[in-house]
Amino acid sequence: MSISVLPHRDELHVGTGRLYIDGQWCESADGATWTHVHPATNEEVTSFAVADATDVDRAVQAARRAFDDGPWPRMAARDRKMLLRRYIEALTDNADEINRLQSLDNGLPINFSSMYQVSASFAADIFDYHTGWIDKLVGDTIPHFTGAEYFSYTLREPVGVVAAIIPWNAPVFLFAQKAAPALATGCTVVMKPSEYASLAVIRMTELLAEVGFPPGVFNLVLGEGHATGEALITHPLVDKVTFTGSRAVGQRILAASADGIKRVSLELGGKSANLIFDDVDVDMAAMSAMGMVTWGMSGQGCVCQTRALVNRTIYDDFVDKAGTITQMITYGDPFSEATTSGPIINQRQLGRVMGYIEKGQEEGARLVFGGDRPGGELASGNWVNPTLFADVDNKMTIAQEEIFGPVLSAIPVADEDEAIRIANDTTYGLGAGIQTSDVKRAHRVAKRLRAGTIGVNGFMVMPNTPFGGYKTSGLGREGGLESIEAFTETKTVDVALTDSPI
C-alpha cells in the first residue's frame, strides 16, 4: 500500500502550464518543458513550459512597453483600485482551489495550506492592504532652505519594470507579497515562481488575466533559476529585482544588479533563535519550539526558529517535553486532514537535510529523537522524521547553517546575557522568538537582538507590518508602508516663482 496524490490532481483545475506574456498564454520558444514531481510520493503530476532567454526577453519587453507607453502607471487611482478590487474578489472566490493547488505543488498539508498566513485568503488581504495605498501615494511640500522664491515638492512614482522571483515553500503568500505592492504603485511585473511550485501561481495568474489587467502589466515565466532566473535578473530593461530564496542566489542577484544599478529587495533566510526563559510554562514552550520546525512546512520556512536557547534550570525538562512533541507528528497524504506535516521539497534537499543530521552527530550533538526517515508507505516520498538535537554548541554546523528541514537544536544557556550573545552569534538576522512572562525582559531582550522580526510568546507576519532581515538575511522590507516605498522612486521638483530665479 502507498499514498498517491494523483486522484487529487484530477479534482483540481491544473492550469495551462504555459507562459503568460503580454496578455497571452503561449508555449516556450524552444518547446522545453519541466515535469512536476510531487514531493510526498515522487509521482509525476504534470508538466509545464520552461522559458528560455528569448521568452524572458519577450516578457520583459512587454512589461517595459506596458510601463513606458501603456495605461497602467498613468491610470486614475480610482480605476486601478477598482481593477485590483475585482482581483481580490476573484482570489477570495477561488481560495479553496488555490490552497489545494499549493498542496499539489509542494506537499503542504491541506490544513496548513489553508491556514491564514500561507493561504489564498491571506494573499487577498495582502492585495487589499496595498490597494488601499493607491490613492495615498503622496509627496511632501518643502520650504526652500534659503527662503528664495521657489516652490519645492516631491512626487512618489513607480520604480518601473519589476522582476519578482519567489520560492516553493509559500508560493501563494509570496506571490501576493511581491505582486501586490508592485501593481498598487503602478509598476509592471515579470514573475518567476520556483519550478518546484508553479501550479498555484499559474492559477493566480489566470485570475489576473480573467479580471482584465492590461496586456504586459503582469507576465509569468516558468523555469529553473540558473537559466530562466538568470536571464531575468540580468535583463537590462528590468528596473528592480525582488527575490525570496537562498543567500547564494541573493548574492548573485546583488552582483548582477551592479551593471544597471538595479533596485534590489532580498529576503535570504535565517537561523533564528528562540530564547526560552525559566519563567514560562515548559510544556507550552516545548510545543511552540518543536512545532515551529516540525508542523506544516517541516522546518522549510526562512523564519523558523531552529535554535532553542533554553535556560539551564528548565533545560532537561524542555528536552524531554520537546522529544514527546515529535511523536505527535503525522505524515501521509497532504490532502488528508489527519496529516500534520509535509515532505522535503525534492530529493536533492532531502540529501542535504540528512547530511546535516549526520554532521550534527559527528560534531558531538546528542540526538534525542528522529534523525532517520520513515519507511513503509512513506518510503517513496521525501520524508524525514522530526529530529531533535540536544547539548548543541552554537559553533556546530547545525547551529550556524540553515538546514531547511524538521530539525531543532537545543542549546543550554545560563542567563539572559548569554542567551542574547548566542542568539546574535550568527551571520543571519531574520527573526527571533522570546518566551517569557516578564514584560520588562521581553522588551529589553527584543531591543538587543539583531534580527528584523521578533516574536514574543507568539509570531505572525501581517500585511501591514514590515518583514525582513538584518545582516546576510537580506535587504529591505516587505509589508507595511516600507513595501510601498520599496517599489517607488522619490522625485523632487523645484518651481521658480519669480522671473529672476537664483
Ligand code: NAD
Second form
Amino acid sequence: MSISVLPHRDELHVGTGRLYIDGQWCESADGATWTHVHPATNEEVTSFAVADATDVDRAVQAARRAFDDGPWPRMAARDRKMLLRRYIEALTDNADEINRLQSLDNGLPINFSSMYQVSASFAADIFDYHTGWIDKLVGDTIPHFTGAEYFSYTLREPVGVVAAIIPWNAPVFLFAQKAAPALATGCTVVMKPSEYASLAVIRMTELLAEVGFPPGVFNLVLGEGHATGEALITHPLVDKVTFTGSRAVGQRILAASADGIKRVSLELGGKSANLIFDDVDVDMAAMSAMGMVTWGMSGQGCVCQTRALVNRTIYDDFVDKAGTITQMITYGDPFSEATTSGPIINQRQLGRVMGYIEKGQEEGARLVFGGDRPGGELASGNWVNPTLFADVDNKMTIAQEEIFGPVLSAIPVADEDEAIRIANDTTYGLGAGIQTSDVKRAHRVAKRLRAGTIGVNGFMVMPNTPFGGYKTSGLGREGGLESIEAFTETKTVDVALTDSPI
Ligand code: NAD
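Moving on from the form predicted on its own, kindly provide the form predicted together with this ligand as a structure.
Zooming out: every chain and molecule, the one shown earlier first.
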C-alpha cells in the first residue's frame, strides 16, 4: 500500500492554473501545460497553463500601463490602504485552504504548512506590516549645502514594474514578501511562482482579483524558469527584478539586468553554520541542530544551519545524541497531523541529495546514520532518511555546497576563534546560529560572523526585520524598512527661492 494525496485534491479548490493578466484569467497563447506531480507520491495532481514569451509580454505590458497610466501609483494612501486591508481579511478568512494548497504543492506536512513562519497568517501579517507604510512614504527636507536660497526636498516614489520570481519551498510566505512591499509602495507586479508550487499562489492571486485591485496592478504568469522566467527577467519594460531562489539563477538574473540597469534584489542559497559551544545543554543542542535539517522542510530551507560546528569537549556526546530526534520524525501523508517532515521536491533534486551523500562518504566523512531512503508505503515518493555525517572537514563538498535535503555535517572545533573562522569559510553568508549561555560570547561572536541573519539560541524571520545575505547569498534586504527602500526610488527636487539663483 502506498499513500495518496489525490483525495485532498478533490476536497480543495485547486483552480485551473490559468494565467492572470490585466485583470482577466486566461489560457496561455500556445496552449502549453505543465503537469504538477506531488513529491510525496509522484502522483499527477493537476496541470497548469504555461506562459510563453507572448503571454509574459502581455503581462508586462499590462503592468506597465497600470503603472504609467493607471490609478495605482497615484491612488490616495487611504484608498490603497483600504484595498490592502480587504486583501488581508481575505487571506485571513481563507488561511486554512491556502495552507492546505501549499501542502498539495510541495508536500510540506500540514502542521508545518500551517505554522506561523510559512503560513497564510504570516503572509497576512507581512501585508499588514507593509500596509502600515502606505501613508508614511515620506521624503526629507534638506538645508542647502552652501546656504544659497534654495528649498531642497526628496520624494520617495515606487520603482515601477516589478518582476517577482519565487521558489517552491515557501511560496505563501514569499508571495507576501515580494507582493506586499511592491503593492504598498505603488509598484505594479508580474509574479512567477515555481513550476513546482503554483497552487497556493493561484489562490492568493484569486483573492487579490476578488477584492478589486485595478487591472494590470498584479499579474500572474506560470511556467518554467528557462522559458517563462527568462522572458520575464529580460523584458525591457521591467524596472526591477526581485528574486528568491538558487545562486546560479541569481547570477543569471544579475547578468541579464545589465542591459536595462534593472534594479535587482536577490535572496539566494546558504550553507549556514550552527556554532555550538560547551556551555549548552548537549541534549537540547543536538536535538535542535538535527531538528533544523529534518523537521518540516527536511532541510530544504535557505536558512537551515547545515554545518554544526561543535566544541571538541562536547563533540562525541553531541554526535551520540543527534540521533534522538530521528525517533520523532514521521514521514507519510502530508495531510496527516502525525507527519512531521516533507519529501524532497522532485526526482532531480532527490538524485542530487543522494549524490551528495555518496560524495560525503567518498571524501571521507563518517556516516553516523541515514544516507538511505525509506521503503514500504513511501517507496514511490521522494523521501530521504535523516542523515548525519560526523568528522566532516570544512573543505569537503558536503560542507561547502547547499544540499537541500535532511543532511547535517558535524565538524569538531577547538575554540571560539576556530568556530568563527570555519563558519565564515564559505562563499555563502545567509545565516548562522550561536548556541551558548554566555551573553558576552553571544554578542562577540555575532559581530564577527559574515552572515545576514544571526540567531542566538534560536531565530525567527519577522515582517519587520530585514532579511538577506552577505557574499553570494544575495543582494539587498527584504523585510522591515529595507523593503520600502528596495521598492522605491528617491527623487531630489531643488527649488530656487530667488530670481537669480546660483
Ligand atoms: P531555482 O533558482 O531553481 O528556482 C527559483 C525560481 O526561479 C523558480 O520560479 C524558477 O522557475 C525560476 N527560474 C529558474 N531559472 C530561471 C531563469 N533562467 N530565469 C528566470 N527564472 C528562473 O530555486 P528553487 O529550486 O526553486 O529553490 C531553492 C533555492 O532557493 C535554494 O538555493 C534556496 O536556498 C533558495 N531560497 C532562498 C531563500 C532566501 O530567502 N534567501 C528562500 C527560499 C529559498
